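As C-alpha cells, one chain now follows by itself in the form predicted on its own.
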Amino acid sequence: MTGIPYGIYEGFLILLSVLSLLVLVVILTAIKKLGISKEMVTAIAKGGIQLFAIALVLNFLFTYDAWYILIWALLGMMVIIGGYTSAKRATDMPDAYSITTPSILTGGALVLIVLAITRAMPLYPQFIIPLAGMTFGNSMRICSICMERLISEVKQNKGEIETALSLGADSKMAVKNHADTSIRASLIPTLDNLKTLGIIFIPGAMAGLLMGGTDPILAAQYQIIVYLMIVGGGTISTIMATHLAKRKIFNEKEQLREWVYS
C-alpha cells in the first residue's frame, strides 16, 4: 500500500471527525480560562483556508505546460511575504523590511541552487515547490528569531557599544558579540531538533514519505538533506541579516541611531 487509503471526498469526512479534538481543545482553554479560544479557532480557519488555496493553486500548476514561469511568481510571493512577516519582528528599526527580505532571498536561493546542482531537488514542481516553501519558511523563522534577538541585545547593551566605540573600536567590532549571540541564539531551536532526528519524533519530511510508500532508509536520507537545508539556508540568512542590519543600528559616523534609545 502506497500513499494516503482513501480519496479526497472520504477525506473530507475525516477532517471533519478529526476536527472534534479542536472542539475538545476550546472547551478545555475555555474551562481553563486562557483566553485563546477564539485566537484558535481562527487560527486554524485561517491556515486551513489558505492550506486548500495552496492545494487547489497546486493542482492546477502540475497540470500546467508552462509551469516554469508561473512558478517564479510562486517563489518571488514566498520571498516577499517571508521578509515581511520577519521584519515585523524587527520591532523600533525603520524599515526592518529592506534587510529580511534581501537575507531570506540570499539564504534560501543558495540552499536551492544547491539541492538542483546537486539533483537532490529534480526540477518539476512537485519538488521545487514544497522544498522552496520549507527553505524560504524557515530562514523567515531563523531570521525573525535573530532580527530580535540582535535588537533587544543591542537595546539592553547600548553602554557597552558606546564604550568600545568612544575606545576607537569600529561600528563592526562594537557590534559583533551581540551580533554572534543573536545569531546562535536563532539556530539553537533548529540544532535541537537535529540532534533528536528520530528519538523524540520523525519530523515532517520523513513522516510524509514514508505514508507515500517510500523505502525507510531513502527517506531518512532525504529528511537529512533537507535539515542541512533548513540550517545552511536559516545561517546564511541570519548572518546576511546581523551584517545588513549594521547600517540600521549606525549612522555615518559610526553612531548608534536614534530608535536605538526609545
The other form holds:
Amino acid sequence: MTGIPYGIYEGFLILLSVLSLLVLVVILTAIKKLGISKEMVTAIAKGGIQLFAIALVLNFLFTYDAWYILIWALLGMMVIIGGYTSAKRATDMPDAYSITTPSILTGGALVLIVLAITRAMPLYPQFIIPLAGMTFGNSMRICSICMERLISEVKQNKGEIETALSLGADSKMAVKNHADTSIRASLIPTLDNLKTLGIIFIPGAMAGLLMGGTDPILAAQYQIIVYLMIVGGGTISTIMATHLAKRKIFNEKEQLREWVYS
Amino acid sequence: MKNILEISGLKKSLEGTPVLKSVDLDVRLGEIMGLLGPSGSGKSTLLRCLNRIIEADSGNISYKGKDIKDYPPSELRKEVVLVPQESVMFSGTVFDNVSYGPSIDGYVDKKHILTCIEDAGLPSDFKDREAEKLSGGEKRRVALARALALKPEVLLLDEPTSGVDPKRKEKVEKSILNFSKKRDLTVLWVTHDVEQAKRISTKIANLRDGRIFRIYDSVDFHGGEAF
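Starting from the form predicted on its own, produce the coordinates for the form predicted in complex with the partner chain.
So here's everything in the complex, that chain up top.
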C-alpha cells in the first residue's frame, strides 16, 4: 500500500466525520467550564483555512512550469513573516526585526544550500517548500526563544555587565556569558526532542513519509536529515542574532542602551 | 600638585529628571577627596559619568589634561576605575574575579593578584573561595581587589563601606587608605557619612541638588552645613 488510500472528495467526508472529535472535546470543555471551547473551535477553523489556502498555492506551484520564479516570493514571505513574528518576542529591544530577519534568513538559507548541494533536497517544489518551511519556521522558533532569553538575561544582569565594562571589558566580552546562555537555552527543547526520537514519538516528517509508503529506513534517514537541518539552522540563526543584538544592547561608546534600564 | 580630573559644567538627566545640573570640580593627583551629599544628590551619577559607564548630556571632563571622549572607553575604564555600590561577583573563585581585568589583556601576574587580595584586607587563602558565596563585606573587599588588579590611576569608590558591619567599617577604611597611599592613587570617595568623610579625605566636596555646593578642607569641616 502506498499513500492515503482514498481520494480528495472521500477525504472531505472522512474529515467531516473526524470532526466529531472536535464536537466531543468542545462538549467536554464546556462541561468542565474550562472556558476554551470557543478558542478551540476558532483555532481549528483558522488553522484549517490556512492549511487549505497553502494547499491550493502548492497545488498551483506543483503544476506551474515557472515554479522556480514564484518560489522565491514564497521563500521571501516565509523569512519576512518569520522575522516579524520572532521580533514580537523582543518588544523591549527597539527595531529587533533588523536582527531576527537576517538571522533567520542566514541560518535557513545556509542549511538549504547544504541540503541542495548534498542532494538531500531534490530541487522540486514538493521538496523545497516543505523543507524551507521547516527550516525557516524552526529557525524562527529557536531565534524567538533566544531573543526573549537574551533580553531577560541582559536586563536582569545589567549590574554584572556594567561591572565587566567598568573593569575594561568590551561589549562583546561583557555580554558573552549571557549570549551563550541564551543560545543554549533556545536549543535545549530541540535537543531534548532529538534524544527521545523514536522512543516517545515518531516525528512529523517520518510519520508523513511512512504514511506515503516510504521504506521505514529511508524515512528514518530523512527524519535525521530534517533534525540536522533544524539544529543547524537554529544554531546559525541564534549565533548571528546574539552577534547582531550587541549593537542594540550597547552603543558605540560601550555603554548599555537606555532600554536596558527601563 | 596638578589636577588629574577637571570637571566643568557637567549635566546629566535620568529618565527626564535633571540629576547633575552643573558640576564643576577639580581633583588633584594623589588626592583623596570625599564626595559628600544626601541621597539623590547625584553622587553615584557623577562617578558613572567619570568613567563613561553613562554619558553626560553636556559639560566637559578631562583626565590628565585630555578630554575623556578622546580615550577609548575600555582604556579609560582601566585607568579610572569605578567600584560601584553593589559588589556584583562573577561566577568563579575570588582569584578569577580579581584577575578578570588583567585577563582581558591576556596576562595575569599571580603574585600581583595575591597582593591585591591581601591589600584589600582579605587573607590570601581566600583566593580559592567561591566569590558568589561570600558575605557582603567580603564581596566589597573582592570588588576593591578587582579594581586594584588593574593598577588604576584613579579609584572611584561608591559608598565602599555601605552595608559593612560598623565594627569593621574603620578596618575597611584603613585598608583603602593604606593601599591608596602605597600606590599613589587618586581617590574620589562617595559617602553620606560626615564622620567618615572627615576621617578618610583631605578635601570634601559637598554635592547638593546636582551641583558642587562647596569644597572644604577636611580639618575645617564640621558637617552641619553639608545637608
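Because the structure is predicted, anything quoted here is derived from the model rather than measured. Residue numbers count along the first chain shown, from 1. In this text, rigid core is short for the largest set of C-alphas that superpose within 1.5 Å between two forms.
The Cα shift for Gly212 between the two forms, taken after rigid core superposition, is smaller than 2 angstroms.
Ile36 is among the residues whose C-alpha shifts by 2 Å or more between the two forms once the rigid core is aligned.
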